[in-house]
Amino acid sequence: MTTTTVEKAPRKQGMYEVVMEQFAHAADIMDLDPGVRKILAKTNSEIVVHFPVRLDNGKIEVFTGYRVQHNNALGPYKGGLRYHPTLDIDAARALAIWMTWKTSLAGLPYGGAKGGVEIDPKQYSQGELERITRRFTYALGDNIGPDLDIPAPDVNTNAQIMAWIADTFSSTKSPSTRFANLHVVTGKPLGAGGLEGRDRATGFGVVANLKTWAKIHKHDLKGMRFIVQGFGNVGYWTAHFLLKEGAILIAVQDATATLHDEKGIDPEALLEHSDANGRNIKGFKGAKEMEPKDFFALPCDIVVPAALGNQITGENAGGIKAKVVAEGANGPTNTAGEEILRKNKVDIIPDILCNSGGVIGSYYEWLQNKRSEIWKIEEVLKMIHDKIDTSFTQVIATSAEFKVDWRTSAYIVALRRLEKTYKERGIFP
């Protein structure tokens, strides 16, 4: 009798397993306060809503949305909202962890929080987008507000959405209240309290980064060849501005192409494309299309994961043969993903820094709202790219410090921070 051996597939490694690792990796090495690790390890509470929403055709759909909160020792929490099929509520435990960390490296007076809504919203008309919107907006209640839990746009939202929560939330108060309550949600259009440069910050923030990056090594951005996964928000404007460094981009890929082009490709004629598209990159005629599988083997300078987590894994990071990664998604390198590259000498410049640019424009957004002032886009980039280069400058210094990489430099910053606090606070009772 013959017996056959059946080798069992991998196990992909969810987002949270790479943050809880992350964390004890980095509390291991600076050797955390215990008491502190047992609070940064646990989140302070977990929202799960269902709720009803009347869609066009007549019918009702129950939705489920999420909040987590994880830490606000610092602020008030903070963090975006996404609408995708995939979010569940580790996920979102993930990204509200991350959130924490993120701002505490940036210095920002803010915790930790992330959400959204478990749906694919190019499934809904407009109008079934707003009501969902609103209807979640209702059902969070007062788990959210301007100085509790500061929402922002994420993956599949945007500044409408940002709008649309504002208005219902400042409904639900008192009329003498209505404008006091704008800075619910950052990430709003202009009219409607938003900050000027808010939409870029995130790209611009990656930029940013890189510029820090090449400094440190003495190299020249311009004529750098880069690639691109996932062209939303984020993956556009980074494009954007590395265009305007003299950069090349030579690839891009989204959920419904993956397309390359050694000459270059002109992220404002993609962008033009995608919009007329329905966000989708698919059908665009200045590149040509390539095997999905083949895009993080292409040869380039510059790796930007600006998509969604775990892309970067064991499988592929060994084709990764650029000088860097720069992490514009949350979570897009795992474990062993990071393993390989660390070993074949890829710097990684980590999402907590790397795409925190976001959440600094979110933050003087609030600012703005508070002080009912009004800010030009040219001293928000500055702001944005002098509170980068400051974190970047204390990621370097603890690295030589500990003598670790720049991912666990980076959470020892901000998990100094927040061990500062609790010790100088400490406690209550």
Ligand code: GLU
Contents of the next structure:
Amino acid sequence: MTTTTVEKAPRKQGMYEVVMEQFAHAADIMDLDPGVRKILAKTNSEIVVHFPVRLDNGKIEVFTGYRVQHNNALGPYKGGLRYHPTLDIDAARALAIWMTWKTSLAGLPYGGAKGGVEIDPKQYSQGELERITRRFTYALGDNIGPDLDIPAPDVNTNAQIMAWIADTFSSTKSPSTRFANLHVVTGKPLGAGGLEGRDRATGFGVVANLKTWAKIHKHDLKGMRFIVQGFGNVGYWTAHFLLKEGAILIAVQDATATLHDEKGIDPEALLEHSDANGRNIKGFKGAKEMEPKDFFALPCDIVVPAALGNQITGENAGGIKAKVVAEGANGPTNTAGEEILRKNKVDIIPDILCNSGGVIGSYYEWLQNKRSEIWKIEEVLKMIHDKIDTSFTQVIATSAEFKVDWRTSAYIVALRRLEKTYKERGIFP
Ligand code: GLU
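The form predicted alone done, now the form predicted in complex with the named molecule:
Let us now look at the entire complex, which starts with that chain.
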């Protein structure tokens, strides 16, 4: 008998494995209570719904939606809904778990959840997206609610989609509770109870983190060159606020193109182009197209992954020449990528800290709604900045205490708060 050895391609590490490895690493180092570790290693509930929608051509399509609720020890479940073809139960699980760490680290009274619909929204008309959103909301039923689980925007979802969710959810409840039920989501349009500043909160927070990072190293953000992967809400607003600090945007990548200009790309002109071009950056006249695979290796000071997970990996991390990776996306760096960055002394501002401005903004929207108040953008941005400063200070102190990197210390801060809550409250019954 002859045996043949089949060379196996290295298996792609999924986001769920990444988050579980990060969790196990931090739990080992801090010696997390074994019972709490067991609880946090599992999600509380996983909802998968299949629902029919009539398309514009008269045909019926059945869609798949998810909502994974990881943990609610600290408060109602909180986290975005994304519309993306790569969304599956594993991705929703990983993203829900990251939300639990993120809200805990930020000191918010929330747990973690995530979900969405497995679609490419660019394939559907506005009317179809509205019907998909409303029917998805209906399918989720009472699994969400303003004091139970509060969704928000994420990849490919926006204020309009939140408004449809709020309207559908509250319309299917008793009229006497309509207004309270409108607050089932955050990231709503201003006229529908939204918060001034929530639109820019994540990008603003990324830059708040970079300002602290620059202060620690006595760097000046002015004149620093940066590249951004993803030109959605997070990518655009990060570029907008970094330009205000005097930094120069030299490259942007999305699924359609990679644009490069050493003299600087104007994010406002690029946004205008992208808005008029189906939210794609391809075809922008203000920069040259380059090979997508060379993007991360461009000489620059700051890399901002602000798109999907698992983008900085063992294959491309070695090419990164920047001083810092500011994780605007959730889970953009996998374990192998992280090891290489660490070896090459590239700082990482971890996602659960770096992109926490979004959910902090959501918290203030929820609070504003609960109090029936309307706040000014200046106050909102200042509150977000302060909260991020507090988190970063804790992350630095904990990193010195345990002699660990910032991601691990961010996890330890988040896990300690959860551990304390479980110890104080005990387990029912
Ligand atoms: N989707 C955002 C995140 O990943 C925001 C979540 C929220 O505001 O609830 O953090």
